[in-house]
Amino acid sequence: MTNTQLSLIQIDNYGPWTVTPEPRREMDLQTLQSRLFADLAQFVGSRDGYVFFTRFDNMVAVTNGLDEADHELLQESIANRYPVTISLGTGVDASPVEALESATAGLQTAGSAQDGDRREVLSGDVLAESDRMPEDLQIAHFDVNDATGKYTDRLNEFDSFIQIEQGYATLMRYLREEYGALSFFVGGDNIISVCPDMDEADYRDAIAHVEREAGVELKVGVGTGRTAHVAGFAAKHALEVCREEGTDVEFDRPHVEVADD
């Protein structure tokens, strides 16, 4: 059974800040958001987690292996280097969407995202070390079949983007509604999904749905692991098998990392 720990990252009072004392330059805001995401990704990634940007003022992280002290350190680091602060809500559940619901509820109970008095909230539960298992996470890495040949080398960039995004939107909604999985676009033609226990038939079902509804053909590699990095790296290896063998769905075991002497 999966046991997913998710953290909701929310910039405090960001909307009002962007127009106080007057509206700020858009590219300055875009630069701040991109740098903040990069720093969050580096911090969480160095602890074998994943971060997804979603709407940038709200981000979702897979944080199995990060404890409360790690979350506090992250808040302190951001507050020391940015003109904004972040609040963090955590949740744990076999279902990724339920874990996110729990993480979200903690922040919503503490106050609105645009409440000027709400600062650096840290709420929710983390997965106890004694409860962690080698297969707590199932990560799926989806890839569009021949995206370069079908889109990049044939269409202008905006039309290519529309095709890829339609496939992503269809997959994102279907996996969330049918299985409680959370899917995130990560650039190019790649989508990473944080999933509950799903089998090959489930993934084939999702791929067939996207092809029917959006006309986009997908393949997927699936991995499991104790952390997002381990599960995700196994998924990448499985996806390479799809590319080499011409298959649509492949599962891979986690690749054991050997510590340096």
The other form holds:
4 protein chains.
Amino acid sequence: MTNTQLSLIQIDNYGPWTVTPEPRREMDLQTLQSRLFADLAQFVGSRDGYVFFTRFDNMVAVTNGLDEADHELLQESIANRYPVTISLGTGVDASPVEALESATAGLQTAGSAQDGDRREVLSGDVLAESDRMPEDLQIAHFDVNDATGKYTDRLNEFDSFIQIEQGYATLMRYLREEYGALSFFVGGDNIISVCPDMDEADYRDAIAHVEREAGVELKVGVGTGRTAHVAGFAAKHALEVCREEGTDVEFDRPHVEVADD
Amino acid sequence: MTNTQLSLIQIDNYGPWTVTPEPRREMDLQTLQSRLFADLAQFVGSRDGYVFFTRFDNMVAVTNGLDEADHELLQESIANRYPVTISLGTGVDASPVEALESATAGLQTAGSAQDGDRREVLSGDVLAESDRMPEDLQIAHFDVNDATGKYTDRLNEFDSFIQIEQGYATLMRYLREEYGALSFFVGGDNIISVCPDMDEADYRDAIAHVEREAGVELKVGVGTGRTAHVAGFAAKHALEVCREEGTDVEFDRPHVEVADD
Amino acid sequence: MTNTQLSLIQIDNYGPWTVTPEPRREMDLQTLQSRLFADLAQFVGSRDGYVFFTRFDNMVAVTNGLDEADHELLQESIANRYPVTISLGTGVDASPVEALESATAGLQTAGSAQDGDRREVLSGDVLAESDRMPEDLQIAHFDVNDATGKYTDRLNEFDSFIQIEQGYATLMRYLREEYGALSFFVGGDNIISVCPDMDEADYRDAIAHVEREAGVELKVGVGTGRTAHVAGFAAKHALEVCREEGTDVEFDRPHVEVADD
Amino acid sequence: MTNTQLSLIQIDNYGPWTVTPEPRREMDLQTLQSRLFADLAQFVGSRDGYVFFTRFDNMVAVTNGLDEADHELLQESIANRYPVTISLGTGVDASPVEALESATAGLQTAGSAQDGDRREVLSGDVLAESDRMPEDLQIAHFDVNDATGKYTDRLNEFDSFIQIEQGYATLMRYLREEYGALSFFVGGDNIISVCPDMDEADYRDAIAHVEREAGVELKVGVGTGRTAHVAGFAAKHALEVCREEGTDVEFDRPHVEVADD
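Switch over from the form predicted alone to the form predicted together with a further copy of the same chain, please.
Expanding to the full complex; the earlier chain stays at the top.
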């Protein structure tokens, strides 16, 4: 069974800061946001977690394997190098959306995201090292069938983007409502979903729904692991199998080591 | 009348690169993409243009004021510092979507986005300095009414994100289809649109459509200018007026200097 | 005759900030400093200037071609993205050290580098566009003869570094005292000097002095230009000529185009 | 007794790359180097190690606590995001210079730093977790007495820099020759030394030597610890004691917790 540890990363009082004392240059804000995300991606990613940019002022991370001290260090390091600070809430649950619900609740209880006095909150639970298991995470990596041939090389870039975006908007809502899975657009034609235990039929159902509703054809590789990186890497390999074999859904197969005798 | 210069920024052969010789760590790809975007935002932004991350492997920039030499320098500098290269296509038109159509066509003619031999293409037209006018650009800056109170402080982060995202998906499609405007999510609850000449009724129409279809309430500040920064900054100030006065649509008003005598 | 425009970039009140409320993690400070330098290098460099990291809290830039508005924009953009602000002083003179003297004096007059109330000073003169000439800058690019063979592949890294460092310490002092030139270590075995009009004999003199005092053998390419990039690029090409022809001092020669008839 | 683990970080074949096919823009090289260093500082620093930029194409890191897998991950992540790759050599010894000697030898044995076929070497030993002790590292943090009052606020920036630089050049050589300690300039008026077991008299000797030879007055805080961060942080606190009490050499004192009863 999955046991997902999620962290909500929230820039403290960011909205008001962006217009104080008057609006700041948009490209400076874009630079700040994307570099902050990149730094989080390196910190969390080099500890085998995943971070998604979501709304940039609120980001969601899969942090199985990171403990409270790691979260504190991240908070301290960001405060040392940026003009803004971050609050962090963590939660653990078999259902990703429930884990995020806990993570979010911790910050909400501490005050509003736009409360100038609420800074660098750190709240919530992490998974004890002794409770961690090889199947704590199920990660699905979707992409769009032949996006380059059908969209990028044919339509203007915005019309290509609309196709991908509508596919994403449909998938994100469906997987959240039906399964409690959280789906994130990660660039190109790629979507990564943090999922509870779902089987092949569930993924076929989701793909069919997106094709029906948005006319976008997806395929998906699915991996499991003790960390987001392990599960996500397995998912990428499974997606490569889809590409090679022309299939729609592939789970990573256990690499069986055959003994000599 | 508007005269929008758009540049399509396309990472050359990026998809294949991300899985060669085998899939690369996802957080390294995320870091690479977001830092590349940040560098583009600084280069273009400090020349008063705007860049939007769109799909990250394909980005759209508003580049009125940047000439061919600027585009070449950008291309050279990225090639010197990244493991990937970029192709650039430019286009100019009263209609943003038509400008992007031209910009995209230049790259498509040169070959596929996944053609390993098609590298560092630079194609298309730029607006001659002598043709540039103070109303070349119309930029609209939307945000969601009380997003913090209604979503961020109440729902879990993913459910907040779904609301914002569905509002964005609806707006982007409507403005593109009805007006040829290009809309980009820029973080938080903010959407920036690059528009043709649109009037107050047009913006009210778009806002009403989004509320009807997605249940998301938007307001918008609109600015015009010779550059994206000037137009966008005026739009931000107009949006501040919306916030102060509780209005839905504001255009930046000329700052009239009253003489003493 | 040279006409060098130099800018002193000083982080405001940095020393006290690094230990308030208590000492900050050293690697966060190192990250902050080197990324700030990188951002300055991109801003100034993409406008054909040069920046040197010097002491990191005080940096020296060659800014021929950048006007006061460019300096203001840089200041604003850094303040938007970093937890620290910068003051900028500019100066212009045939002698680099005199230009820097003026640039520094502007900030010193405004208050101490560690005065908490002295923030974002912008002072000094820039070269009027109409006064700029193709020989405003003379840049010399030195490197160490066979540094890889003699040091890097033979000694431990610190002992290699000591050799390079002692060569640099000797050269920087000599060129400053004898000629008013400013020399900066730029990594590897490379030193870049911002020079007044110096001739081949002057450079031979400096190279001989360093060999005599520090036992380090240098060669140098020298370029002139309207901007640091043009002069420095010519210097790099001249240094390539030294490498190919085994010479010690080369000036960039005008590229003569020979007509067919 | 100290037991220092040092890693040599060497950019593979960097010199030739910077001039192939022709010289690259200097500010792009400076940006690349300083950002690469910043990324190493974050990776190593968030694992409680230290990295020094040294010559930028060769950097020295104190890596007690980082194992071979950490080094491999660092190598992979850099290769995914930069146009260059790095080789890493590690060594362990009571004497810092001997540790670096081992670290360097591993790379030298594998080939020249400018051998195009020698890429991503990883060689050398790391300290077993079971052998790590609370006094493995001794870190000294030096600064210049009243550098702002004596230099920064009085001299032009280059002349200030010359003073700091000559003080550093003298200290680095003396500590290396007399004690096998490795000293690195870290910006401002700060020098950090990685030392073997040295006592108060040794530090007084070094400070006196620098004052005599270079006329630069230093003070120093010294810390010990299981990691570079712990030792270096203790050194920073000790240096604060120097500042408050006007002393020249301070060792971090154990923080005695006094019980209530």
